[in-house]
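Just the one chain here, laid out as structure tokens, in the form predicted on its own.
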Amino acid sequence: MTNQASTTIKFQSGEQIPVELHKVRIVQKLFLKPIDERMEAIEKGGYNTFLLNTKDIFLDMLTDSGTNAMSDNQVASMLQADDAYAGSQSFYRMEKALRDVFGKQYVLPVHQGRAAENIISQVFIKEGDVIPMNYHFTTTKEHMELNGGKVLEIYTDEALKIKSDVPFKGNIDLDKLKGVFEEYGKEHVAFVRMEASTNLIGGQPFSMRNLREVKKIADANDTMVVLDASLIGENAYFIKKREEEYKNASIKDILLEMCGYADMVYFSSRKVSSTRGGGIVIDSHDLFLKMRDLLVLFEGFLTYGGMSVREIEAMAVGINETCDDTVISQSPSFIEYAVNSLDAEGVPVITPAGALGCHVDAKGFLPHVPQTEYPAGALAAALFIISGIRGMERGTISSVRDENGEDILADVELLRLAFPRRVFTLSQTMFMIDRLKWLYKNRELVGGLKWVEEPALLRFFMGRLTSTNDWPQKLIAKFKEDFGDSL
């Protein structure tokens, strides 16, 4: 395992360029369809990038969940899978890897992260409880509210600023956390949740110091700290790069310390180890027993948890690879390159660069589009039309309506362009940057969206919208004027 802190290399020109510290041995063909066909595809998909067909997509930057590239060792490990229903040796290899990396004794496997959220919410949340956290995630909030809980986001004042040089915008505000216990009483605080790294506000990490202080406050109030570790590797990488105390520490040691401050850790393996699946890890045997029965009821037996044994084998290898600097730094290095390149051209993006993806500020990009017309969703649709790149709306479409049927406007309106590990090349990244720069110069052509079909829950997954006017046709006309027959 290398102790190299970054895959970004300084060239003779002085420019900092991310370099892929891997070689490509298996490839998957891509297609860049003409703009008129892309327009047809986005209309058919209801202006919702989740409903696009991959045959119409050039670069799929929707998410890093389940889309990371597996290593040769992960693929090879799948050949030794033990397909027993119970007592599979594949599980015990995965269990050992999770104990080594997360430092917890008991392992409950689940089919993905939201399954862990379901079990944790059912067991530990009662009607009227509150759950303070650095920021919510969509499925997390739904599970907690369905079980009678109320999410309290107690982020710092810096968290929602688009442009910032604060390195840890994912921190919990410690004074606000103390205030939660004073206001509600510790008996009504189910647990404190820390997300590594905050998905909905730009993949921003928290510091080790902040986590340490959160643990002290929670312990003083006899309350658990629950760590969502789906992007814990990237959070550890940022701690190593941005927190002076840890600049010479290994990623593995940082991970162990982080998990040591948590009473329970859960994760989506679709993110943390480049495979499908997930898990809950914990030291308390009593708490393990409280969750065990629900796992068997909802997920499968204790030694497969709804996963295939091949995925379990690959997870075991991938969890260990999360401790490798060159593996964990590749995605943040490409994200940083994209963010800095766009920021230099005046394109509004979340700074500093975080984990998961490059996050474009849709309110700054499209100030003429009101939030009630969903600027982040409109920007995602516009980018697909002019480039074939599929991003993801993280704004008011991803929010909900209040009791009066009005949109609860999102704190931020973001277009997320995810960088799965080891998937995109630098030239593909440069193409994305170029098309976003062109779109920003022609941003006045982009209009809003309105609902055609709106599901009651998690509407951003399955809902259908349409344009508020003929702005897509005007955008296409300008694109053809500037690029001709170019795709």
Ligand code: F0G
Second form
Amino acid sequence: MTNQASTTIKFQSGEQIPVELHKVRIVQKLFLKPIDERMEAIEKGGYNTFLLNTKDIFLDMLTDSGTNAMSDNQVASMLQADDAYAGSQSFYRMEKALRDVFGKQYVLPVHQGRAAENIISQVFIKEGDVIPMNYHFTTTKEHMELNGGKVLEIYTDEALKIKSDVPFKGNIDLDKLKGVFEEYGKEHVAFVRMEASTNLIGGQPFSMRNLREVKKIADANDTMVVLDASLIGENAYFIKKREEEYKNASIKDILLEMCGYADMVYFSSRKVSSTRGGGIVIDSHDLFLKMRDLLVLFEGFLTYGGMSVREIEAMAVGINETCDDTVISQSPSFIEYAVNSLDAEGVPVITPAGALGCHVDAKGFLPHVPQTEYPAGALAAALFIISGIRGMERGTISSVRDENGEDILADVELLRLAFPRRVFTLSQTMFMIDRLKWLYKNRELVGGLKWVEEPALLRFFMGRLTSTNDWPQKLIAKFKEDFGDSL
Ligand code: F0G
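May I ask for the structure of the form predicted in complex with this ligand now, the form predicted on its own having been displayed?
So here's everything in the complex, that chain up top.
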């Protein structure tokens, strides 16, 4: 059967509509609770969408991590799982699949992406090292800093612009990368990290050309390139769509070429292969030996790495499905539809549409809420109240405080509405678009947030906040006025 290059199809009207190229055979019931109950739920959850209970949520757009729909073949594969502490056949099947897709010999399984970051940071970062990268990810940065490293983000001028038509905002600035080696000396650069479909700047990809050049610069300085491949499938899809040279290439060949420019590839399987887990893949036996013992210490034996054998089987199938155009284009197609529909109505969203989710610019949406009152967090809470949709704050709450206790204001304040693969339908997507448009029209009713309980580490996960005044009550009153008894 031939693959569709994209799940977006032209309708009679000329409109491009994303169509679900799969059928739904197992379903899970959802509830859209009345607005007063949603309000109670967000208050109980300290205005932090991480602390909500899924029984109170209608559309869970918090993340695509561990929430992609599994395929029939993935679920079927779990039945052949081979339970064994060591030497499980399930591991060898997964190892073969990862070798095929990533083109690297050695596979170190870990229980999820941040476990790979822990091991890589412990082994390769020493006190005072710098790690240049296209952009940080929250857990990545914490692990690197815990090991004495300093993260240097050397993105291009376009990267943080909300509205743009630059196809590869995830590119690293090559001149600045050369400058890092000149300034710090190659012996103080632990490695260069490239993150596929750069998460925190809106799922924005880098180009193959950029990665190729990064590899040349790193090689000239005897330094490793480490590729975070958690969202590599989507990055490959954008290379195919946006980089002329690759328009006829298969996703599989693009993935192999990308990994060929990296000395080490690590990933969260919760994203890339639609099951729990993660891994590190390398070609060098020397690198393998350096990490092997820590893996056994932190994760488990080399043939399971903290994963269940069922997950390992599903990963083997899932990673191959990531090479399928239909599978990999589904989420970006729906995101593109949402982003373009919202952008057309003037709702500030990151353009061009990227991977992982639709990213709403909270600073543009709520210009009257200062960053010290967390506009992205406030927007996430407001959207939940008026729709039951759970998004994720990716702004100053996800940042940290400086040595004087002041918030380090995030470069961008985003509300991320994730589209896990093959989970949401078009009418659910339309509901999301409709409620966001309504909220934008009534944006002056949304106010800020303040801390009630602020954890010292990764505060966005468990922190509790409250509204700065009674803005949620005013928002609810307006909602009832406009929608009456409707949910
Ligand atoms: N790297 C990237 C680019 C990620 O997006 C994530 C996780 C990780 C590493 C860590 O992997 O969660 O398996 O330990 N991103 C999730 C998200 C949490 O919601 O974007 P993990």
